[in-house]
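The chain below stands alone, shown as structure tokens; this is the form predicted on its own.
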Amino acid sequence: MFELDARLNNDTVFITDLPLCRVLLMNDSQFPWVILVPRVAGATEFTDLDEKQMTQYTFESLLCSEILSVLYKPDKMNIAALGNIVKQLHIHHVVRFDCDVAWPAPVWGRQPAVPYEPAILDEHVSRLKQAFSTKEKI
């Protein structure tokens, strides 16, 4: 049975569950930033996906960076599965501006996670539950 991770459990705010991935907001206000977690029991590696379920995690990074990029219009989306702390198969998709606190360096381990105001977080929860509700049904 699929379990999310509990530091992935702690550090998101739920957005909606798609058809083979639970989409996760990170709290942390520098970087508009999404995680797909692919909800399969024990996946901590792409290889750990079936071939329908790899075409389905495509579709969904895809739609995942199309809805990002409509919304924050982005001057590039880093994309990255790292895990080395938390194992469970993650799916990082950060919204990138040439101007932000780590451009141009990863945004992984430069500074602390800087969580959202609660107004702010709920609008960002809010407009991203809206448009993955819309695109979803596309």
Contents of the next structure:
Protein chains: 2
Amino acid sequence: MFELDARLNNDTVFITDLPLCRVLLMNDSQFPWVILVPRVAGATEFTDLDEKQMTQYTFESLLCSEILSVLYKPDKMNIAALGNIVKQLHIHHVVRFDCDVAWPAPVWGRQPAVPYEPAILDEHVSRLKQAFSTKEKI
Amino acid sequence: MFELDARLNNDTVFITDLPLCRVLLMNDSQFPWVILVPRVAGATEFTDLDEKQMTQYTFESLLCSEILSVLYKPDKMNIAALGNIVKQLHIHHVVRFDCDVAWPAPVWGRQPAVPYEPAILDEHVSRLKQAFSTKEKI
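Could you give the coordinates for the form predicted together with another copy of the chain, as opposed to the form predicted on its own above?
Full complex below, order starting with the chain above.
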């Protein structure tokens, strides 16, 4: 049975479940930052996905990138599967701007998260939920 | 026309050309670190690849991960498309060990590269060339 890692659960807000991945918004107001978690019990590496799951992951990752590009107009997308701390396979999709606090360094482990104000968080969550629900049907 | 970014060219050693990607070994003895560069002129994001290229990229990335897993037995693979500095689309495949110099942080921008001794570099390049040439035919 798939169960979301406790740390991921703690650091993020639920957006939606796509056919393969749970979509989470990182609660860090410094970067629009979405995490995809394939709902495959025990998966820690891409090589733990079967061919069908990998194809589906690719589709969902591109969908996520397209949505983030439309909503936030990044200077660069940073997409990464690291997992040195949280082993459960999860793939970061981070919108980067050349004026953000970490630019041009990667975002991980450099500056503590700055949680969104509740109203701002609600706004981002609503926009993302709407974008994923529209695009999923395409 | 595809042309490899000058910085990537300077920091790496050529391993092989797969059907889509150029395979490069990062000349940093601290981590077995392979970079895949889709030979698509002007591509900076995954969304710049068409569907066929994206499917081929996925296959080649999995192949790369499998080869690195067999050769180096990582504690974790780190796979990332960043590109904040070098814009040309390139995807890092970094073998991580829980005793490496950067663990558990990501490898980018933390410690300067330590180039391989020439004989050691030749050895890694030979092993990788052989592994890719064998696997490519499967």
